[in-house]
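First comes one chain, alone, set out as structure tokens in the form predicted on its own.
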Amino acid sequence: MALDQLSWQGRSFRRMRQSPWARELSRTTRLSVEQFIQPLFAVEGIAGREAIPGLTGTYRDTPDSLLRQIEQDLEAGVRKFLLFGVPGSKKAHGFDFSFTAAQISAIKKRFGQDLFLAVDVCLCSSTDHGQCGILNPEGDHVQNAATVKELARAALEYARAGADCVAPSDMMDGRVRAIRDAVDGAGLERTLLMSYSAKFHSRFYGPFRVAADSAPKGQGSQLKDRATYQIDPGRPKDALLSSLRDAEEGADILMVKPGMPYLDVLQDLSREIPLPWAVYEVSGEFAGVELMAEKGLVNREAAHVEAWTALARAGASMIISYGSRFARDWLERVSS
């Protein structure tokens, strides 16, 4: 019977919400651990860790303090990692990669093939203006082509020192080919490339760039935000475009950030483009929620597990998240 032919009239649609049997039966949307990946910062020169101001859980770390984090969030089911790498030297151009990749095969030498580890692929951390690429001698242009080739070797050596998954997150032009190009030419064809290819520019990323070090500062630079790289809000089909061009170029994953301002582009593009999608629950949208359960406006579990529901339904098959360290004890509380 078609859909027009029912008659709606006097049903009861209550039946199926009365119990929490009901509910789990008939969910369409189901989160798991599994979806999960919880973002680290390893933050080279400090002397221990450092908390980040409204993200509940999660810190600046130390190589040692990092390697015990990560038992800890094995040890709560969390089995998917992104890293972050923040150098203590910052420059404006040649790059040194070597701390980064340092901690990548400390991981993997310690924890191999018990998680996974994908690694942040950007020059903002490194740079002493903040900016994701290498700047014209004017400083008012980040020049795509030099840029790339620096991304390019960055995943390169990320990938050469054990990586699971390179992740361009800088929205220059062609980068994701020139990663791809580079790390099968090397014979680490195996190594998955998710490319951030909707990334938008948001005011949600305070946080992080206190973690990453990475806000743009100005010094020697006249560009005072990402405008002319990431991808306007008012200019959804750029997100396509974008999306569009990176699969082709060769990514595995593609990626929307940030991710409940931006629901709408999240289903239409994992319509569009059948590939994987991951979604970025970023720094500002978790550390809002932590704010409201703070000053008891909110439940803090429910609402978490809230908007990571509203990040599945729209289309993600992963969740970048702060809280993917609380996700198995959170899930398991909000139930019903």
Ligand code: PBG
Given for the second form:
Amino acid sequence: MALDQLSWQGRSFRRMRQSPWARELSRTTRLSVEQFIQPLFAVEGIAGREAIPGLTGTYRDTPDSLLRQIEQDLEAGVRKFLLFGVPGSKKAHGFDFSFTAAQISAIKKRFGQDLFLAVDVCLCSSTDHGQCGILNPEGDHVQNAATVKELARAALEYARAGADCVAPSDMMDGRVRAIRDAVDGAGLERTLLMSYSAKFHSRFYGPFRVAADSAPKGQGSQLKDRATYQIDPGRPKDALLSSLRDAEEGADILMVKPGMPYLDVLQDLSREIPLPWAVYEVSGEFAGVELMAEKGLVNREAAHVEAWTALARAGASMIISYGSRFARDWLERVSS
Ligand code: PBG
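Write the structure block of the form predicted in complex with the ligand for the protein whose form predicted on its own appears above.
Starting with the chain above, the whole complex follows.
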């Protein structure tokens, strides 16, 4: 019978909601620790690991504490990671990516194929001004070609060090093709490329910029934010076109970022482009739930699980979340 011929009036929908067993069986969006990616921060030149305001359980790690943390994460069932390297010396150009590369080598030497290591590729933790690329002499513009060249050099160094996946988050034009060419040219055609293809100019990145030491520091006429390269929140078609382009340039995985404020984009784009979709539940989204929980306003675990469910329902097969290392525990504890 056609849907519009059925009369739904008077029908009980509550019968299927009455027990956890019926609810579990009728659910079509299910979460599992397998789909989570945990961000990691490796910071050069700090004496001990440092907590990050708002991001409970995530640290700015030293090379040693990072390996210990990953060991614990593997025990908690987390096998996928996204590494952010934060070098000690900041520059305007001529960057040194060796600190991050050394962390990749150390992680792969210790854990090998027991884990999947994606590495963020951007310049914002390396630049003295905090922008994601190389500035013109006046400091009011990010130069695309010069930046892409450095990004490809970074990605190649990370792939050579053993990264399973390189993930450009800078939003320059043409970086996906440049990175794919550089990595393939070195015989590393098995390295995955995850593009932050639909990355919006968001205010929800606040806690991250403390963690990655990457807030824009521009003064006067210099560039003060990332509006000239990240996508405008009111322009979803830009996200679609950028994602189509990155798919064509060779991205294996596309991404929407942030997550909850952009569920419509995630749903539309993941239906439109049949590649694997990641979503990044960014620092401000995660911290928002943590702060509400601290004030006793929400049940912490249940609120996180509900947010993750929304991200999966909208079309993401993988979720990058600061709560990944708690996912197995929280998913088990939040009752059906
Ligand atoms: C940097 C980068 C950012 C994030 C990941 N890579 C922030 C930014 O654009 O400033 C955000 C992650 C988060 O907020 O959790 N290119």
